[in-house]
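Single chain ahead, written as structure tokens, the form predicted on its own.
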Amino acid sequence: MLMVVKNQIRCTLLALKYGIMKEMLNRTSFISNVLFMILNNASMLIQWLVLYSLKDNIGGYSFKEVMLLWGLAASTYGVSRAFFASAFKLSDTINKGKLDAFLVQPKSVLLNAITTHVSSSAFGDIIFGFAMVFFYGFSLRVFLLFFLFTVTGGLILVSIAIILGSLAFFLENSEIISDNGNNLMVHFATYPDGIFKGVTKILLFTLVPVGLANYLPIQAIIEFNITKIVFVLLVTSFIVFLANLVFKIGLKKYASTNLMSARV
């Protein structure tokens, strides 16, 4: 079993290696991407400076905590993207028979499919949210849990959109809901929870997981809170589990589409 599991780590981060060379080999638009995502995420702040000139405190949270909360949204997103684009185009994947390449191999079907594509400017969402960190005050402490943050946030990203992309083995046309839950994933990260209130506030940490990936370990890092580390822990490893689930139970009712194709 251990053996199986690490040939299979093996192969993604194989899988995640070429998929970055591939990225390179035009390294003046790899680097351009990554500029300019930067670029894009600090432009995005001038609206938070003039707000905060107006006033000091917005939903809770201070200037550089908003930024902390823009670095991690970043973070996460860069993660997610970077190493597992294809895991939001999982539907399309579905309806179109291409997940018939991934069938015949060895390894997991699942992480085969997520890992066959790298975004080159989710990199510069990832230097910009550990950027944000040196913003906000650098501490071991502080980068240590932004680091595990950023994973356990990338993964609840990515798992939901397993999660919303797999329905297409259930549903037909379902890429509108995939496409509109993981866009709310993103939309909402970037906004101080504490402006949130009632209804809305619960689907941010139930339905639409935004809290969990993005809300409760900024808490946790200014508060240093242990108990909230732990549950974003837990509460990560269940959506990981879920999502798994949900796609194996999915891919019993998959109909090959006879589609003839090969990873390259």
Given for the second form:
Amino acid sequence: MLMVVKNQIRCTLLALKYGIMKEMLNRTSFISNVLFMILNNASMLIQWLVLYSLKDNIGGYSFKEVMLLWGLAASTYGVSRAFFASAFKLSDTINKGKLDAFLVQPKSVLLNAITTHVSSSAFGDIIFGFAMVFFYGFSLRVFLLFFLFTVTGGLILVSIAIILGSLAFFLENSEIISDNGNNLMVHFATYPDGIFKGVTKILLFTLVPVGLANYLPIQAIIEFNITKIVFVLLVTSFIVFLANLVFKIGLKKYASTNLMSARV
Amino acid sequence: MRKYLYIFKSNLMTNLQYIGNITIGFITYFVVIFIFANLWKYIYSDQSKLINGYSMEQMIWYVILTEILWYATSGRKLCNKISDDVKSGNIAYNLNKPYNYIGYALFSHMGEAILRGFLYTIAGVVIGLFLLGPIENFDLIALPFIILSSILATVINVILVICIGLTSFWVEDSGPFYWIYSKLILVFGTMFPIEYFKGIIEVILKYSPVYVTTYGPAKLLVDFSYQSVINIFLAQLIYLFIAVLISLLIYRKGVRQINVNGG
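Now show me the form predicted in complex with its partner chain, since the one above was the form predicted on its own.
Expanding to the full complex; the earlier chain stays at the top.
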């Protein structure tokens, strides 16, 4: 069992390594993509500078805290897109019968299917995210917690993408639901939860779990709250398990297509 | 001119067949407006106060219109199309056609932009009325000016994006240039009126594309005055003239670099 897990991890790491190497073939393009993504994220600082010139506290967040939130949103997005970009195209993979190639491999179908593509610009998101830790005020504790929540947040985003993508096993044209669902996660993630009230707030901690990927981790970092840290870890494990389960159930209904294509 | 109107009409008719695809984008639009409405409601904790001369309702209606203009233009798609036309050599097929490529690109994209703008306006008005109610002191006389200014804003925006796409004649990827332009419009144009920026930034923005592509029409919507009409339309016409001139120059210079190899 341990050997199987070890082999799977090696295989996934190899897939990611070759994905990164492929992206780096054109080094200038890779570096410019990363740099422009950092600039892209940094440009939003202007928005917050203007807003904080009007009010010292927005939704319970100070300027530095909102920057940390923005940083975590960027780094979780970055991790999910840098290493698991194909998870966000899962419905297309299923609809066009591209899962066939992964079914014949003696490794996890899901892991192989979601690690085939690497997005170079997403590395810019990760770098920007960690730069915000220094902006907030570096300490080893903050850095390690930020790293931990970057991983858990990234896993939550990927898991939601898998669940939404797996709808393609059951529904036609589920790509629309999948795209909009993934976009919802991104849009809400960069604004303080304190500005939302009532049903919206409940939704952000349940159906659209931005709260679990971003808001709760930020509170855990600021307050150094062990209960919240453990809760985030447990919830992340549950969502990852759920995504795996939904994909497995869906896979039993998979019937391929008659579309002929070559993987290059 | 008739041929360009025909191009516009045929693209409009084509896009009418895919109205469903456009309406799907409403979800993202609704979410963006919903987030901004919440944000401004929080910042205007005292809803009767004015910030930089704008009330809370004016700020949210401002964002509603600027976002309509942003989604109607769908600049990234246009920039990619122009860039692909240049890189793939497709642009060469237009050389022997009885139209100018800039005119073709403008009118064909406007066929989609006008439809998108119309549909997003319906969505924007519905969400605005639902969240805020009607705009205070809104006069129907302002409506034709707002519509005309919005159309001019979209035309200028489209031509500027075409110029950016045409840079592919010299650089491999025009994407980064579009990124910078879109961030300029998004950060300085869609979220806040120019009055929110002080000093030299405010002056620069008054001469930048932000003034004519987003601020102008939205200003007429939330704070109409005939003086603003004169200022905004004058600026839009000057910008239109310069944008057309620049796009024609770039195209003429760039098209000389095309090597047709047959095939």
